[in-house]
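So this first bit is one chain, no partners, the form predicted alone, shown in structure tokens.
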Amino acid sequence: MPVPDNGSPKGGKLVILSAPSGGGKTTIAGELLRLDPTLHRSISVTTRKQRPGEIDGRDYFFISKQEFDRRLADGQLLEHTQIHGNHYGTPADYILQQLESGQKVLLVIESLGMRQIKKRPELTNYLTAIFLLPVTMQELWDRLAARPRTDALENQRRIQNAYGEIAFYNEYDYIIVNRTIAESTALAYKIATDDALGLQACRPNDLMVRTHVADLLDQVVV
């Protein structure tokens, strides 16, 4: 399906929101959707187990590995990745249909998925990518440990993956240090609504951002 030229009245916008596991992307996404009714969330498919409180078709489409492989082979996924032994993917039709009709779409995905989407030339002009950073790696670990029905080995895998994800921060358009839900939501809202002219401090080349990232990557979780 063709995507309209971004300069046309029908040009849409694709906002990507990423963070390490436990970094708060689901919470911030929920706040953005509440504040901006013109923003539509893309729902990913996943092979991971449904968590308590999650609703199929609202949080994710929970499918089998066999069904995931079928959709991937049929070219139905815009991007796909494997995280913590589970498979995730973004249905292509929904994204392209929304952009064609001039809508804004919020896509909550991992860094690997974002990098795949950035390689798709038909989406380049519509893409704004936001990455949430934790204040400290210990805080990220504490959030993971507080989740129900998780174990130390799984959390250790997630925290190790977090270091790798943070290392690619400079591939995003904006970086937000997730100090509070209110502050992070306000910044993300400005970016999503094209009101980010004064947010140079959220750019990946900002000295404070680069310093914070370097500090995070040096931290050891105990």
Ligand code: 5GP
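Switch from the form predicted alone to the form predicted together with the ligand and print that structure.
Just this one chain is shown here; partners and other molecules are left out.
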């Protein structure tokens, strides 16, 4: 499998977008893709059941556990994870081909996957990882509770996971507090398009960001 030359990214870029469940990543990813037609979304493979409204090949490639294991053993997945008993993985070929030809790719994955990608030296030069933080944990809870076919126990589990995911914040390059869709999309767009961007206020070591994370981790949802 061809691997991009670490020293010559040729303009290719790998943008990772993560957020806790209910944190708005699907919305922001959709807006970002609409705003930037040069950004291509990677479509993951998953063993989870297809939900109503989802389309195979658009939302995910829905595959069996046996097929997932085969691809994993063949080295076809760039990273993989298991969430709530379902397996998810990022197909390697698509991303490597896009990066090799100087394209920008968006990956909407969770923190453990981001960590695996970060450990791949051949991808370091291409990578920009963005984490969306909620304004409050209660807001996250309310958004989960407002979803159709909501399940209180499942939402409890998602909120618990959210605390764990937020604790990974300083492994990301940029942090966006998701106050409004418009503001978060505009920031994500800047980050995805401008290589020389400083944007210190969105860096994980920024005092406001660190204070916000500490506040979130202290909040108890009721």
